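So this first bit is one chain, no partners, the form predicted alone, shown in structure tokens.
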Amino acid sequence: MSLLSTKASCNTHGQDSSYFLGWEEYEKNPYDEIRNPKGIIQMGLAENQLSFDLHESWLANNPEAAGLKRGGQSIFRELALFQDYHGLPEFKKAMVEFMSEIRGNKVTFDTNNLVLTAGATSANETLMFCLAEQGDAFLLPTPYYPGFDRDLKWRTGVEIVPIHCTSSNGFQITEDALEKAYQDGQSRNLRVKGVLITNPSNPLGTTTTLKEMNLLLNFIEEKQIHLISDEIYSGTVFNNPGFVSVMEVLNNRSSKNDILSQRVHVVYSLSKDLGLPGFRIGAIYSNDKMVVAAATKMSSFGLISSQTQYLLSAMLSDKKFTKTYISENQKRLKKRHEKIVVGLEKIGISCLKSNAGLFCWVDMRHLLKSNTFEAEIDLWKKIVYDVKLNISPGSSCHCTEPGWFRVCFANMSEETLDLSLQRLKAFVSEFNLIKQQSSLNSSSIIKNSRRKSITKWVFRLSFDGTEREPEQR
């Protein structure tokens, strides 16, 4: 072990989180309709499999792009050779146009301010390296994506200070919570370098309100720190209120501030909006030229293949396809969201009202044996091992209230979702039955105790003829 680096031998990766442990259990016993019908169903993976037919249809109608051809001629050799790490110009152009389209063309993006990365994970870590030193801190509103404990901290040494949000206002960010988090960071002798949010929120499935965004912008302006807005779910908004990018809010502010705009950075990806996590397409957008320059250099450690860039530049440049895809995908997400929310309500389980994302923030507090995180983990283990559903406990997302869970709904077929709801229904029915029997038993014990007490009182009264107060036992 002494021959290894501290990074290789340390245990701070976050892999021991219940979020990742649930994945491990799923991988040991994955559900398959034919081969393993009693296996664990994966509901802990925020993956969008609802619109693959649209991709496949486009590929079938565009064999040149899929076959790495241009004008009927193979460009395999051209793409196989070394490419500049700035990325293919045609792909960057297609990316910024798609980002603008997702945002209703209310904001435009400059390709010169865009840095390509191998997914949003790489983008977020790269920004940490650009904006903070080891031992500095970023504030994150809770609950937040469990992977941030790995993505933001493990290699960079940057710390996370939680902004504690509660269910009392739908887990929205407040001025008091922001200020308290900032003070908490300072009390730990940490230099707070910025705030990072996900908009729409992972795991809440809600869009950041205009009030919250203006609060955040005022806060970072006052503290002279950065704001990172992770907007990888921006195209999954299926209900009102619609998505509003921080860049749009920044542009619409009455007092334009170039210094403030340089402190706001956006992370984007095609993993959620286009449903292509395996293609590893991420991006950083920043108005700070030094950040762009540094991030571009760092991107050489995680490049996107030229073949992938070529294929997707053709797909994203097809405006008829992107328009159809965005609209149809949102309709399918809305339908699937409604299905799981209604299904859970019939079981007696409610969800936080949401309008985006590939998951629901589910309230199972009434199923806890006690209002503790230990009880939450006990419930989670029953759901994973007995019910055979992998869901993510709120404690893995640093939620301040036990009993909340993130449940994904877009990474499976409709039939598999039906089975998931059936399994959960059987579990809740059994839970309610046991609770009812326990309540009846408790009531019976109390009644018997009262009878015994009355009998003793009557006996004493008849024995000595003196009326006395019943003895307490």
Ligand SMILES: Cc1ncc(COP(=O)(O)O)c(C=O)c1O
Given for the second form:
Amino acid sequence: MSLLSTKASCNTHGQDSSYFLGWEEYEKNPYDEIRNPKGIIQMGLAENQLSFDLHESWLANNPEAAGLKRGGQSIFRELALFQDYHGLPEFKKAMVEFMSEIRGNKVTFDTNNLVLTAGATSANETLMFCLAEQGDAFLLPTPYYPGFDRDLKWRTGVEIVPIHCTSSNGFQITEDALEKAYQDGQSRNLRVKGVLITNPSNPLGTTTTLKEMNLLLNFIEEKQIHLISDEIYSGTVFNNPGFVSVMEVLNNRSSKNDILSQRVHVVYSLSKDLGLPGFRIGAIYSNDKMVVAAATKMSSFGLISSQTQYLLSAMLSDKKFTKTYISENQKRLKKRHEKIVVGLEKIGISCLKSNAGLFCWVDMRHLLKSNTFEAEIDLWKKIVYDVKLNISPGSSCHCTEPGWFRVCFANMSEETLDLSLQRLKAFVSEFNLIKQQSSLNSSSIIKNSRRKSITKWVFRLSFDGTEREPEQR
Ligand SMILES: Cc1ncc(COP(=O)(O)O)c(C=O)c1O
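Can you swap the form predicted alone for the form predicted in complex with the ligand?
Next comes the full complex, this chain leading.
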């Protein structure tokens, strides 16, 4: 009999997903321009490393904050002592102002409705604990961020029911898909407690349309359930249409409904917009006082350290810095995005049209041996082990169509991105060559088979360029 809890020994954490396995493979053989130029390039990590110079120059110009001083005096002792779990008031103020600024100051946020958490990971899980019981369900549009299987389900026992979205309409949420997911939840005897979206979407890199948002608000109003909008990528929108928060849509609705507004909750973090995932800065914003109170108590399990709050309150209160950072970071993301989209196009690979995020949703359906998830994993393994690029297969994001991949572009230098495109180009050229040879061979086989009608020969498509013996069927 195990002395461990079922939670400790179960595998519902999702660690065995190809999303995390790709990271493990990368860790074993990471690319480095000098030390390991043939290693795996990490393109499966949604990190934003494009604007570190802006943080660094701010730090150099503001030694007081980084040195934990106020008015020339050290505040080390103050910060080192016990922290009230409500968070530092000046940091909460700076955080809500930054959130408004990202939303073009079209919405304002009240610090009393904000709960600080150790990243969006903790914010999402805390909301599950506040809104659902074990065995209840949340509906999530597919494809979705693979970490949600861990964050929403693992410790809470909450279930995820997919809202199946497809490429036929650019993976947008439809009324039918929403209703179908709700019915699926009910037929699995799950109590559906809400819908969770990411806006902008990870992995699509698209912003939620107004039509979708109104559809979602009408839906949760009718079903009397919650809506969580994970807006962790709100500051990464680099092209039109600009970012619109669900809070803005809610405020602009003609019929004001307090109950509805209490059922809408926003998750935020500085991991993507400010590129600081290591600092663990997240937040829940809710108009429901009970949710705020419960989440604040729960935040004891994942607080943001005092020195981080102190440093970031100084940085985010510097309006000159935030203004420059937001616009410069978006410019750099836009340039990077263009580079990868054009680079991929040149090798015959297209991406879903996107306007946000740190990744592209890449269509590699034409490189599959068959229209199956097995073929998708085969292709993924080729790309990880032979081409040496760690990208994330769509199946790890619960996409219902095989052949889509999430490819990150902001966690590396421009030179590394160039190299990754060169590697992919070589792979696709070889693929096309083998495909050509294979079809030439099969047409000669057809001719031969007319002569030798007893035996049928089929050439297997080989990615590694080695000539394979024809297989006998
Ligand atoms: C949609 C989404 N939510 C939450 C997270 C977790 O973010 P954090 O680092 O703030 O915990 C991520 C990270 O990739 C994400 O993409």
